[in-house]
Amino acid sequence: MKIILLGAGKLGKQLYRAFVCSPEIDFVQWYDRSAKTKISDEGIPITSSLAEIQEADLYLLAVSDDAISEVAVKLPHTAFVAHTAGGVPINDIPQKRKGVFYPLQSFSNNQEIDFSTVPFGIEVSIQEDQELLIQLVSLLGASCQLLSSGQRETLHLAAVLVNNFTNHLLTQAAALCRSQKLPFKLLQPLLLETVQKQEKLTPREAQTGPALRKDQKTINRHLKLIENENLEKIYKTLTASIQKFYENEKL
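Just the structure block for this chain alone, the form predicted on its own, nothing else.
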């Protein structure tokens, strides 16, 4: 399978490492717009110019969401082009043969991902191209789910709630700990339990806390402790949301 990878951000670098390690992938070229060398340490040709892009079976875009259309339009019009974004419609790619290869995971520069643990959302415009993306998932040792653009965008929204918003709450919790010289690692067993219990319970069943119990005294004490205005708004909003959700379930 001849692949050209376009993009050298957090996801692009992770995919680069995975492709280099797969003997069944013919890694033709890597597009990195800020590249200062023509060959990587692993011997992969690198280009910083779209005009130098070679031929391949698949052109995989791991660029920013806003750059997908801009980059794709400069690729061969007969090419099979797929992007990796969760929230971008497949039709943002102008080619007739277009696809989506969406890894449902969060990517950081200093955290190497084992793609065999990552589920992929797959979508194609032409049925014959579906097998190529499924094969690529298989070469990474991963699993995939066929998704429409609507399903994928909803899944991406859910992923933002699960990962990005949750991580922001962890950032706020870490700041509270620092303010009282408390080690954040004290919360790690609770954090692990919160995630692990989802294997046996639904999120609805796993909910606990003062908002669910309608423990207004504890809620009021918490609000007095909060000095950050934005965190106070978050606390009040989430408390009200939890209470409204479970009140509606009882109706």
The other form holds:
2 protein chains.
Amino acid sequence: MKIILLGAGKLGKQLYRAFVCSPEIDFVQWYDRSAKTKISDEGIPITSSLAEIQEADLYLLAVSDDAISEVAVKLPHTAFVAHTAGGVPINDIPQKRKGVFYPLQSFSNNQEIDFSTVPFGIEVSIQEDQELLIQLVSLLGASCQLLSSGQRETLHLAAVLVNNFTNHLLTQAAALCRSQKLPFKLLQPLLLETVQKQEKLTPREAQTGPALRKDQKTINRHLKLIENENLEKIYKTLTASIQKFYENEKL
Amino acid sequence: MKIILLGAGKLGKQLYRAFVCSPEIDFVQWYDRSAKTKISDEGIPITSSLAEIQEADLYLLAVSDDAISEVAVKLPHTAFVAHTAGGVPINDIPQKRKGVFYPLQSFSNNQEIDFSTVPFGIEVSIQEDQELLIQLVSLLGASCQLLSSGQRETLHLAAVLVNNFTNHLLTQAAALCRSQKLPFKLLQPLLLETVQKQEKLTPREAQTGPALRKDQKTINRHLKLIENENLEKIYKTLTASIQKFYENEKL
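Let me have the form predicted in complex with a further copy of the same chain next, following on from the form predicted on its own.
Starting with the chain above, the whole complex follows.
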């Protein structure tokens, strides 16, 4: 399978590393718009010019959401082009043979991802191209699920809740700990339990706390402790949402 | 160490189980206001009447926040009485010898807790009583940290973010998956990564997503997908808070 990877951001770098390690992948070329060399340490040809792009079975776009259509339009019309973005419609790709190869994971610099644990959501416009994406997932040792654009967009939204928003709650919790000179790691076992519970309990069984109990005394005490306006809004919004979610339930 | 445990809710039941399993603890009596027997399956005397409470080195209250002072006032004046609540001041206990024995963990029915992984926050009004609580923590195989009331209250607030609010985000994410007939377990690897990142990266390094990138196109697309008013408020509030948190930073 001849692949050209386009993009050298967080995801692009991780895909580069995974492709290099897979002997079954014929890694033709890597497009990095700010590349300064013509060949990588691992011997893969690099280009910073879309005019120099060669031939491949798959052109995989790991560029920013907004760049997807700009870059794709410069690739061969008859090529099979797939993007990797959760929130971008498949139709941002102008080619007839279009696909999506969406890794449901969050990528940071300095944190290597083991792709074998990542579920991929895949979508194609032409049925015959599906097999190639499934094969690529399997070369990475990963699992995949066929997703419609609608399913993928909803999953991408859910991923924002699970990853970005949860990370921000943890950031706010860490700031609270710092303000009292407490190590954030005191909260680590609670965080692990919060996550592990998901495997055994329904969210309803796992939900506890002053909001659910309508314990207004504790809620007021917490609001008095909060000095930061954003955290106050977060506290009130989530407390109200929990109460609304379970309002018709007798506790 | 002679202990009387008061309360048979989620935490009370888990402490009961842990105390029964610890041969060094002389488990004198268990107070369960709705008890129907006089002795437990494990041979511990049970009472539903505070008038029948016996003598012990420590009276440990695992009752609801509001019941702490009501129950404590009926215990011997000279007794050492400790509560287990994160958000309740130590002074809710009227005895001179007061303490707090706060397990920083979330307790659900049907989910057994291994206390050896739980950090305890302890506080005493009289220095001499401190050793007994430290000893009890160590009998449970756990670790402890001395916390002032102020530190404990802030930690309790942080725990609400980490546990209750995160759980609600996961509940909302699970509902989104259900609406598209997708299994929530697709998001499990992302959730694990979100949590594991905390050990290696700063929250700033771990923060990603459309809010941080100020990717208004994706934010608008997500808001269009959301049909539930509470989730809409959560999305807007957390997006605004993330942007505010990093506003002075060049990305």
